Structures are given as C-alpha cells and as structure tokens.
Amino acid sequence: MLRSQLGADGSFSLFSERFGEGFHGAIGALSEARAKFVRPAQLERFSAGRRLVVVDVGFGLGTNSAALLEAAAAGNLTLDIVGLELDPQPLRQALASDSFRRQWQPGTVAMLWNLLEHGTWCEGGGDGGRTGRGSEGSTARLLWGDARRRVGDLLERQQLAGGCDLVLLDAFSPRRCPELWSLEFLSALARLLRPDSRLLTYCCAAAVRRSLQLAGLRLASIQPPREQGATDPCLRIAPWSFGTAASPSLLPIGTEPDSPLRPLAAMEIEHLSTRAAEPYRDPGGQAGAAEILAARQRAQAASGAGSTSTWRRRWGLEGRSRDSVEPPRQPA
C-alpha cells in the first residue's frame, strides 16, 4: 500500500506501508534529489557534450533520474540512464498525479511515461539506447526485478564493469531493506564505477560506509546547501552529514561553505570503528531481510569492535533515539 504525501518543499512523494517509510526525506522529494544526488554529482566538472552513464538503484518515482536529466541538459550533457526497480506501482502512481507531472519539463514526463509503458526511452529516436546507436540525445532503460540480480546482469552480460560515471543508491533504509545495503551488493556497485566516478546515497549509516570502504572506495560526506542545513533528520546532530559520496579515487573536498562534499567528521570516522559498522551480509545474493538482519546481530554480538554506546557517550548522544544517529527515510 502506497499513499501520497508532500514534502516540505511541496513536491510529490509516497509513503510505503510495507516498509513503514517514505520514499523521500522530510525536506521533500525534489529538494532531496537536487541536494543529495544532483549537487554532489558536480556535473560542472564534465565538459560540454560529454555523455554520462548513470545507474539509478531504487528508481522508485524516477525523481532522482528526472532531476539529473534536467540538470544535465542545462549543462549540455547527455545521459544513458539505467534504472533498477522491483515494483512499477510507485512510478505508475506518481505519473497519475497532476502535482508530480507539473514538477517536470514535458520531455522529462515523456521519459517517465515511456519507461513505465515500454521500459525504454530515447530522446532523439533510434533504438532506445539498447545498442548506443541512433541517438544523439539522452537515453534511458528501466530494468524490473531484484536489483541484486540486475546488477549482476549489468556487470556480466552488458559489460558495464568500470563503465559508469554515476551510481545513485536510493533504496529504503538499511534496517528496512538490508538486501540493497549488503557488503556484497555494495561491492558489486563499486565494480560498475570508472576510476573518477561516484556512488551517491542519502545514507550515512556506519555499516554502509564501512562496506563501501571494504569495497575499495574512498568516502566523503555530502554537505547540505546552507538553506537546507537545519531541515533534514540526518542533521539533528552536528556535524552529521547529508549523505555519502564514494569513489575509487580521492574525492575533491571543498573548504568553502557551499562545497557539496566535505571530509568525514571525527565523530563519523570514530563511528566506523564501532559495532554499528558491522556490515550487512548476503553472500548468496538471495537472502531475505530477516535473515540478513539476524546474521548481522549475531556478528555484532561476537565482534571485538568498540561499543556503540561508548561512542554515543563520547559524543553526547545519550538519550537520543537510534534514528537520530542513523536516520530512516521520512517516517509516518
């Protein structure tokens, strides 16, 4: 069951009864897409005319890909988007909403309709991006099914290993959907990346960040725009971050207040040495959420890592809910 809801910015989103979470944070779907995915992608670093390969994990309503597509067009860039999604209902329900469609340019709405109905879209005609021929414009494909299996297809059958410029990871929170935050899945996503590319996610959980490190990636915190710095649950505790950027290469860290990326704060670094950083594991790529969570609890109990409660006391986090430290998506 999905119900419609609006974020603080008035943009359209949905709440999932199954997962007990919203698809987007409290700031709103559009603001989140721009602040946590488009802005830290730093599209301005690419020269005009560049074609970027983008994998959007947890395509959902299509908000992240849509926002990126419009930003890329403004910078004279084209995209080859591959969306991974289990359920067509979120996109179908979003496109049925006038308020959702009004958020986008007509061409963006056309992309989303074509993806829902046909699974492909090609801005300039041609073959819909299946072979990379016949179009000078952006293309998109939407692959339905379990993202764990689909990523394997991208790496093996479609030979995208080391060929992606951006990976957007926007699944439900790790405690609700650990299948898409396991060490094995994140390692597979890391294999998609070019040396200078980026994986971007709203998530700042220690288990996810540690898994990205184990997958060979370097980390940075996503810094919120100043106007949004006090409105997101992930920022209830300074100096907590707006999300995570990861790359095979050292990320450009800015010192300016408006820089989209900053180094992990000391509190965040120390968090990675606690039991909270125990990865979610899914060696066979087929385990259910309950199995993955139970296995992680056993691993944490046997771990010699530092106590998360000690870390909480050190940083003045006692008395705060667990969600204040590793925030979920927008709750009911």
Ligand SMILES: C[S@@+](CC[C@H](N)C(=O)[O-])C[C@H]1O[C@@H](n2cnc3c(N)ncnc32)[C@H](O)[C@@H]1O
Contents of the next structure:
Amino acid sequence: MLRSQLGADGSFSLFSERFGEGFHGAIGALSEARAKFVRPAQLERFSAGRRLVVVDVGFGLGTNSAALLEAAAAGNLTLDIVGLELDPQPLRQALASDSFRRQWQPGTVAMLWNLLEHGTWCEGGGDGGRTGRGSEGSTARLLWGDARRRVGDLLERQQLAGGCDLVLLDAFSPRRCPELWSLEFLSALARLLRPDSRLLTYCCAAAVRRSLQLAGLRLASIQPPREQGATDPCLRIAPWSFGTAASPSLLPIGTEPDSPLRPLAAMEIEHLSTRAAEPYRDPGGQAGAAEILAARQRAQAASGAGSTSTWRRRWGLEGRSRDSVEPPRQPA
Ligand SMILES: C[S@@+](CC[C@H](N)C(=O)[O-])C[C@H]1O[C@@H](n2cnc3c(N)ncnc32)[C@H](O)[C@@H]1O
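Given the form predicted alone above, what does the protein look like in the form predicted in complex with the named molecule?
Complete assembly follows, chain above in first position.
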C-alpha cells in the first residue's frame, strides 16, 4: 500500500506501508533530489556534449533521474539512465497525479510514461544505440526486479563494469531495506564506477560508509546548500551529515563554505570504528531483511569494535534518538 503525500517543499511523494517509511526525506522529494543527488553530482565538471551513464537504484517515482535529466539538459549533457526498481506501482501512482506531472517539463514526463509503459525511452529518436542506430539525445531504460540480481546482469551480461559516471543509491533506509545496503551489493555497485565517477546517497549510516570503504571507495560528506541548512528538518534531527559521496578516486573537496562535498569530520571518521559500522551481509544475494538484520546483530555482539554509546556520549548525542545518528527517510 502506497499513500500519496507532499513534502515540505510541496513536491509529490509517497509513503510505503510495507517498508514503514516515506520515499523521501521531510524536505520534499524535489528538494532532496536536487540537494543530495544533482548538486553533489557536480555536472559542471563535464564538458558540454558529454554523455554520462547513470544507474539509479530504487528508481521509485523517478524523481532523482528526472531532476538529473533536467539539470543535464541545462548543461548541454546527455544521459543514458538505467533505473533499477522492484515495483512499478510508485511510478504509476505518481504519474496519475497532476501535481507530480506539473513538477516536470513535458519531455521529462514523456520519459517517465515511456519507462512505465515500455521500459525504455529515447529522446532523439533512434533506439539508444541498441541496434547501432544510436540516439542524439538522452536515453533511459528501467530494469524491473530485485536490484541485487539486476546489478549482476549489468556487470556480467551488459559489461557495464567500470562504465558508469554516476550511481544514485536511494533505497529505503538500512534498517528497513538492508538488502540494498549489504557489503556485497555495495561492492557490486562500486564495480560499476569509472575511476573518477561517484556513487551518491542520502544515507550516512556508519555500516554503509564502512562497506563503501571496504569496497575500495573514498568518502566525502554531502553538504546542504547554504539556504537549505537552516530549514531542513532532517538536519534539525541529525545536524552532523546530509549524505555520502563515494568514488574510486579522491573526491575534489571544495574549500568554499558552499561546496557540495566536504571531508568526513572527526566525529564521522570515529563513527566508522564503532560497532555501528558492522556491515550488513548478504553473501548469496537473496537473503530477506530479517535474516540480514539478525546476522548483523550477532556479528555486532561478537565484535571487538568500539562501543557506539561511548561514541555518542563523546560527541554529545547521548539521550538523542537513534534517528539522530541514522536518520530514516520520513518515518510514519
Ligand atoms: C526510497 S524509495 C526510492 C525513491 C526514488 N528514488 C524517487 O526518487 O522517487 C526506494 C525504492 O526502492 C524500491 N525497492 C525496494 N527493494 C528493492 C529491491 N530489492 N530491488 C529494487 N528496488 C527495490 C522500492 O520499491 C522503492 O521504489
């Protein structure tokens, strides 16, 4: 069951009864897509005319891909988007809403309709290169099913290893959907990345960050745009981080206060040596959420890593809810 709802910015989102969580943070779907995915992608790094390969994990309503597509067009870039999604219902429900369709330019709505109905879209005619006819414009395809299996296909059958410029990782939070935050799944996503490319996620959980490091990636913290920092409800709950960027190469960290990326703070680095950083494990790639969570709890109990409560005390988080350390998407 999916419930429609509007975020603080008035943009359209959904709440999933099954996962017990909103599809987006309280700031709203559109603001979040722009601040946590589009802005830290730093599209201005790419020269006009470049084609970028983007994998959007947990495509949902398509908000992240749609926002990225519009930003890319403004920068004269084209995208080849591959969306991974289990369930067509979020996109169907969003497209049935006037307020959702009004958020986007007509071409973007056409992309979303085509993905829902045919699983593919091609902006400039042609077929996106599948028969050699190519396309002048952006292309998108949506691969339905469990993203764990689909990423295997992308790596092995479609030979996309080392071929992606951006991976947008937007699953429900690790406590609700650990399947898409396991060390094994994150390592598979890391294999998609080109040396100078980025994986971006709203998530700042220590287990996820540690797993990204174990997968060979370097980390940076995503910073909110200055005007958003003051008003973002997520930042009032968890003021210490706004998301994570990871890359096979050292990420360019700006020194200006408005830079989208900053180095991890001492507090965040220390968090990675506590028990909270115990990875979610799913060696066979098909375990259920309960099984993954139980195995992690056992591993934490047996771990010699530092205590997370000591870390919380040291950094003034004692007495604050667990959500202040690992903010969920919007809770019920
Ligand atoms: C937080 S929502 C994504 C929101 C989306 N990025 C957007 O911008 O609208 C998480 C999405 O992950 C999908 N999902 C959950 N488990 C999945 C799995 N194992 N494989 C693929 N998608 C999954 C859900 O159906 C949901 O659409």
